[in-house]
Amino acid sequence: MAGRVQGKVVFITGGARGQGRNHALRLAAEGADVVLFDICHDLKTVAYDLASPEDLADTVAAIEGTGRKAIGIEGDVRDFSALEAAVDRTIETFGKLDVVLANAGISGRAPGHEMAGWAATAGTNIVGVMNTFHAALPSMNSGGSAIATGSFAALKPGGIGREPSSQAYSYAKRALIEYVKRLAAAAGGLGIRVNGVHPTNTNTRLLHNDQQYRAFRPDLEHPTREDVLPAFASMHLLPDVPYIESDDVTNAVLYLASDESRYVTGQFIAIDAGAHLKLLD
C-alpha cells in the first residue's frame, strides 16, 4: 500500500537530529525522497552540542534503509545563498520539491554571549525559517507544502524567559504566527499551503541542557532530570506530562505534508498538552 507522502520529495532543515530526523525518517517509511539541511557545528551561543556531519551522515544512511534516497548538505540557515545553492540540488537531483519543513532551531543560553545569543537564536528561528521558504518557494508548484516549527513559546504571554537569547526565542516564534499567514496569503493562489507546528517541551538536546534545567530550576545550582520533571509538567493541562516526543511532532507534520491537509492553509498545530488553555482568562 502507497504510504502517505509517496513520491513526494521533502526538504527539512535541522534534519540531521532530534525532531528533524525523527520526521525525515516517518516521511521516508511514508513514501518520501529528503533532503536534509544542517549546520552540523557546534556554535559559542549555544549551552548544548548541535549535531555533528556523523549525526548527518547516521541519518541519511537510516532513510536509505526504508529504500528511499537521501541526501545530506552541511548549511547554516541564515545563510540564504547555502539554502538557495541546497534547493538547487535537490531540483537537479529529484525533479522538483513538493515539501519544506523549516524545522531548524536553537535556544541559546550560553553564558557569557547574552547578546550574541540573542542574535544567533533570532537568526536561526525567525529569518532561518524565512531564508529557507523564500529559497523553497519559488521552486514549488501547484500542491506544494510549506511547514514552521514553532513553539508554545509563541502562545505564552511574556515568552519563556527574560535572558535575551530566551527572548529572541518567545520573539522569533510569536512572529512566525503573522508570517506563515501572510506567506499562505500570498502563495495561496498558487496552490501552495504554507503551516506550522507548536510543540511544548519535546525530548530532545534542547531542552534536556544543563542550561534549560537552570533556566525552570533557578533555585538548584545544579539541577537534574529528575529536579525539572516537576516543572515541565506544571506547563501542562493534562496530567503527568512533563515533555512529549518527537513522534508526537511528526504526526502533526505528517499530517501537514499530507494531501490530507489539503485544504488547510495559514494555521499553526499546537501539539502542547493543553498548555495553551491553561492560559486562559
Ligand SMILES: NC(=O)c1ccc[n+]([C@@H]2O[C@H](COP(=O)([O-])OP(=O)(O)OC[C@H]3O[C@@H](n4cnc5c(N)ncnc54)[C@H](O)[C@@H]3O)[C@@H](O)[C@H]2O)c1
Given for the second form:
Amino acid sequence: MAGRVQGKVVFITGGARGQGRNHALRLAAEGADVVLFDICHDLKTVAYDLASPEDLADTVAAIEGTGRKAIGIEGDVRDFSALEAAVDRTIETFGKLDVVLANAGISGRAPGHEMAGWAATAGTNIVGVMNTFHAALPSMNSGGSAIATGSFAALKPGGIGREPSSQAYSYAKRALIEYVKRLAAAAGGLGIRVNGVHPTNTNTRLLHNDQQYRAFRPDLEHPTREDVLPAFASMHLLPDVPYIESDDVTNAVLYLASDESRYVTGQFIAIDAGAHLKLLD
Ligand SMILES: NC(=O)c1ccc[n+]([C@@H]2O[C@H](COP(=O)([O-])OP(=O)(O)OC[C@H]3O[C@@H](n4cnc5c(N)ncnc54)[C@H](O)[C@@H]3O)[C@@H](O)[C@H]2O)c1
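Please supply the corresponding structure for the form predicted in complex with the ligand (the preceding block corresponds to the form predicted alone).
Next comes the full complex, this chain leading.
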C-alpha cells in the first residue's frame, strides 16, 4: 500500500535527533526520501548538548533501514549559503524537493552569555527558519509544503522568561506566526503551502535539561525530573499531561506534509494539551 507521503522528498533541519528525527523516521515509513540538516555540535550559549555527528549518522542509518534513501548534512541554519548548498545537493540527488520542515531550534539559557544568547536564539529560531524556507522554496513546485516548528511560547502572553535568550525564544516563535501567514500568501499562487505547528513541552533534550528544570522550579537549587513534572502539567488544560511525545507533533507534521492537507495554508496547529485555552479571560 502506498504511504501517505509516498515518493516525496523531504528536507528537515534539526533532523539528527528529537522531534526532527521522529518526523524523519515517520515520513520515511510513509514513503518519503529524507535529507537531514543539523548543526551537530554544541553552542556555548546553549546550556545543554546539541546533536552529535553520531546522532546524524544513526538517523540516516535508521531511515535507510526503512528502505528509503537518506542524506545527512552537517550545517548551521544561521548560514544561508550552507542551506543553499544543501538544497542544491538535494536536487542533484533526488531531482526535486517537495516538503521542507524548518524544525531546528534552541532554548539557550546558558548563564554569562546574555546578548550572545539572544543572538544565537533569534538567529536559529526565526532567522534560521527564514533561511531554510528562502533556500528551499525557489526549488519547490506546485504541491509543495513548507512547515515551521513554532512553540506554545508563541501563544503565551509574557513569554517563557525574562533573561535575553528566553525573550528571544518567545519573540522568534511569535514572529513565526506572522511570517508563515505572509509567506503562505506569497507562495499560494504557486501552489506551495506554508503552515506550522506549536508544540507544548515535548519529551526531548530541549525540555529535559538542568537549565530548563531550574526555569520551571526557581525555588529549588537542583530540581529533578520528578520535581518539575507538576509544574509542567500545570500548564495544560487536559489532565495529567506534563509533556507530549514527539509522535504527537509528528502526527500533525505528517498531515501538513501530505496531500491530505492540500487546501490548508497559512495555519498553525497547536499540539498543546489545551494550554492556550487556560489563557482565556
Ligand atoms: N522540546 C520542547 O519542549 C519544545 C516545545 C516547543 C517547541 N519546541 C521546538 O521544537 C523544535 C525541535 O526541538 P526538539 O524538542 O526536538 O529539541 P532537540 O534539542 O532534541 O532538537 C533540536 C535539533 O536542532 C538542532 N539544531 C540546533 N541549532 C541548530 C542550528 N543552528 N542549525 C542546525 N541545527 C540546529 C540540534 O542539534 C538538534 O538536533 C525546536 O524548534 C524547538 O524550539 C520544542
